[in-house]
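Let's start with one chain on its own, the form predicted alone, as structure tokens.
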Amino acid sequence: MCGIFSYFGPKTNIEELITGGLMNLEYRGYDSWGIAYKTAQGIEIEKEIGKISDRVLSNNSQDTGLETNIAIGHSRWATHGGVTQANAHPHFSADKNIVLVHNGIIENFFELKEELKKGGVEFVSETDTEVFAHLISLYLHEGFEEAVKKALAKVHGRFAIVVICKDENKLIAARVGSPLIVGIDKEQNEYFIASDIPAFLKHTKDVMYLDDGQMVTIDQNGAHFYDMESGKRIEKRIVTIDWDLESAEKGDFAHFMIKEITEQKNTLHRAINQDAGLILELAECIKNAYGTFLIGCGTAGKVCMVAEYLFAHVAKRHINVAFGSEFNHYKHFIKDKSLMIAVSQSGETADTLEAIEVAKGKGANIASILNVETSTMARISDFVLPVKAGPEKAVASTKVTTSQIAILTLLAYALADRLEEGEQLLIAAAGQINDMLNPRYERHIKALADKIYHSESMYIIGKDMNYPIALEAAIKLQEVSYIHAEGFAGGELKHGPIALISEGTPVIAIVANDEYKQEILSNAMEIKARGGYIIGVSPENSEIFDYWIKVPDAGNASPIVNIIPIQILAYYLSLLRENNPDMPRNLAKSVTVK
């Protein structure tokens, strides 16, 4: 949620630089944006409602005539206060000496706001962020850095801020909970501060990570990191990121979503090509744990549900599954020998991070399965299994989802001492997916989208490990098509949901070639008898199906192959309904606030 991109260095095309960086963060979700930069007259701010890409830069924006080449930018997703120009970031202090951008939520902002009002401060926005600017200004007589430290000490919550001062040639940034990364190009003596690496990937791959409870000051002498509470200096190493710029750009594809769906030909192979020693080591941790808990949010939560079935079938092992936002219910069962396995794309999901903090506080071991190996989640985990999918920029997760399921499948087989069998299963499935993802297959699914895109509601049924895939399919359809979609366990249909079926209602039946095949076909027949339009996702056709989407017969890898055609369907439905599949309304890629 929200995006921060800031710069310190010799470049003079500041407007182009900052807006370009913010455009690289558009996938995070936002409804307004703004930039602030220093000039000979002070600090200038530009703020707008809507998309950055809608803005056409003026011809003379190559050189803004800055006194110092310091600028901060922000893309905002509204939390406190509506979508207005006044509420967009950056925010000034009353005296215009301080301006800042902020991600996250200040939990005690109301109390602080009332206190500042009593002191005569007048607020011009409804945001919690403005409180931060006024607090820093209040202490500015003690020096810029000290003022930031004192303001930080007064606020509670999860946040990331970047601040500039009218009279100082430096940037100051700090974080608690929300991600913030420093990019560095030593040769050019330039620094970037951003919420995520793609913002500055075209400029540098060298980064230094700002951890929780830390702040950084950047000036002509470099970047200096400190502990926020003690003020003690912290030495940071430079890490070189192995992402390439091409993987973070659309290339010849119309949207990131279809590009990332197509990339599953390759990303599954990368997920399978894990260090076998890491898989076996984590499997051994599960064997020795006093209770293992799988947690994730949204799509990652559905991946965890798939894994619950896999561990039961393959390894005959019970695993506890919880959404990060609902983990509080399980905290009493965590012991010092428990194991928590967190599943995430970004590694910055607020609810999952809070669950990890609870588990760590009780002495549990933490393992993470995630795509961003240098994220907060990775750095606080005892054990990390990387997804290796590369940047995923569409809000609706596709390639990372299937890679996460693949890794958990390997883990289930390793737990049963059958890792090689699991590898062969997934290699075969990846080869079948490579054959499946072709233009003719896409056209077949688009033809289905043409038939059903006017539908008001859709339903998806599955059984066993494909029940969570039905739930995930509903999420995909909801996210990008905005069609009301729900997933059900096939056997639960007659316990209420079948009342929703009317003539022509599209229902996707996920039918794996397993012991439950006849049961789910029977459920589909019940729907058809009530007028439902049955879309079969199955290795074999059936007279029950009104439309058949063929998928490989992949055994225990069926959850992976079965979700892919529904990802494609969701994409084409979004286009037909004139939606942007990469940036669905009201959604963000990384949910970094609760």
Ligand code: M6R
Second form
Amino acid sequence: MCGIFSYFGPKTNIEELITGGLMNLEYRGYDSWGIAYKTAQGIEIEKEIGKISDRVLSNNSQDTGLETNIAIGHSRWATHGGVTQANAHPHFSADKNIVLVHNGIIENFFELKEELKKGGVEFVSETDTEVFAHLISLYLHEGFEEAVKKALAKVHGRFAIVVICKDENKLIAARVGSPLIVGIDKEQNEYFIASDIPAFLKHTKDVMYLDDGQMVTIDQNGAHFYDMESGKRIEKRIVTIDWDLESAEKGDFAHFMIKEITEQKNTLHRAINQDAGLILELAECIKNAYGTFLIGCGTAGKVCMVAEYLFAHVAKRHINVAFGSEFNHYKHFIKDKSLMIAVSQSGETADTLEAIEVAKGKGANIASILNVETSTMARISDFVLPVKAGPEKAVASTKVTTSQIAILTLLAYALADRLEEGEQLLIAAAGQINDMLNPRYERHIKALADKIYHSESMYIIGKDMNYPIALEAAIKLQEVSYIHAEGFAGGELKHGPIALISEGTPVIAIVANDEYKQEILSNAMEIKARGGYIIGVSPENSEIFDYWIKVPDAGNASPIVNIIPIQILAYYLSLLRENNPDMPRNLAKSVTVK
Ligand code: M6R
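The block above covers the form predicted alone; next, return the form predicted in complex with the named molecule.
Then the entire complex follows, led off by the chain already shown.
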């Protein structure tokens, strides 16, 4: 987590430049921020608790007195040490010669810290990052690059760093497991190093990727990449990316979350218009694999669970599903002919990446279903199915979720040699969603939010492929409304959780028009008999429902249509409870730490 943005070039409006870049990375972490830049006198640092987007820019454009400006910035999601100004990045070495920003975790920081303390170093923060700054400064007499290399050799973990040195006109960055991308504007002779592309999209679309185990030095002579262990130079290709700035901005919408929910009118079409060749190829891989393992975390994990049902019903195929963090016990069953399919929005989730590494180590084939096609996961996969939903910036996943389910639905149909039928099913669902997403529909859901926003707890029940949707609905409600929400398989309630129901407890019953309809309605009835307030998400009304949210009858695409009204409900509950739906407390968009 944490966002890194750094600059090397002639621009002088450092404060505005770095603030703007970091604001586009805020989804990665937003509890504090900081900026460091070189001046003729040394290095200046400014850091604060809170969101960079709340920063009021001063009117002075800093005159650094330098021809080339060098600056680093950071937006933090705390791991080691609380949210304090001292723990905010950038971090100085004790002698103030080195300053750096860091994303990730240094696993052996405790031992390193003790060692440095014994050598007389005084620590001013509780972070693992500070260790890095002191280590580099310790070796600085051997030269800046060499010092960074030596410090890197001492630390263990997954991380990315960008470093500046008081006496050098260069930026050095290194990557071990956490993303860093170099943006380049050759005409201006300027460079950006950031955790993600939107940070510098305003300035350039030309990028070079830093891979794991690589370093880059940027100075007046350009960007030089090399292997951090051997020191061997690496030639990099400049890639021009095709993202447009508009899709990464809010436009007329109050928040990214509602913008992205609304975009589902189009994103599903993009997922359906997927290259059929890729779907058929992956289906073939599944057919030939000795076991398929579908993995993801959080919402992506719930998408995998939906797929487990779809593959069983549509293609009569069993696939193994696990959360990235709970994959380890499966490792005994991975063979060189196994297939792992990773599902992820960001392609940077540490738990998913680790499961991929295990499977790769055993020789398995790796496929991934990803939104960020430039991500680490894309680069280490043998096969990538792009989700093509465009940048998703709100922490709560919405449009990418439904696109991922759509792609997995196509895959299930392709496995059953009925791809065209799957496409028709989804085209119909996309049309229905287009009709459904209108202001009147939103108002109807907002009216429900008005009734229940004071609730302490909410429950969601579903069955079969809508059981994982009940779990996903709970994540959406938890993330942005902070109401205690839990999803259950409808049939499981009577085995324990029904004890939680009391007078007026809101319970969402997801009632698809399938063979389980009567069963889930009976479960809703049992809840109603105990005082529950039943919100039906269903194509048809029922006397059991106290509030009905109509959804289209979408057959096997019901998981896609059913989650959308609950996304809208979560959004309005969040507003009524005065939360920021785009940046919920304690969360970050990409979870790049274990
Ligand atoms: O980028 P990923 O899809 O791999 O992220 C996985 C989860 O962290 C993510 O889905 C998370 O649960 C979302 N914030 C849910 O809305």
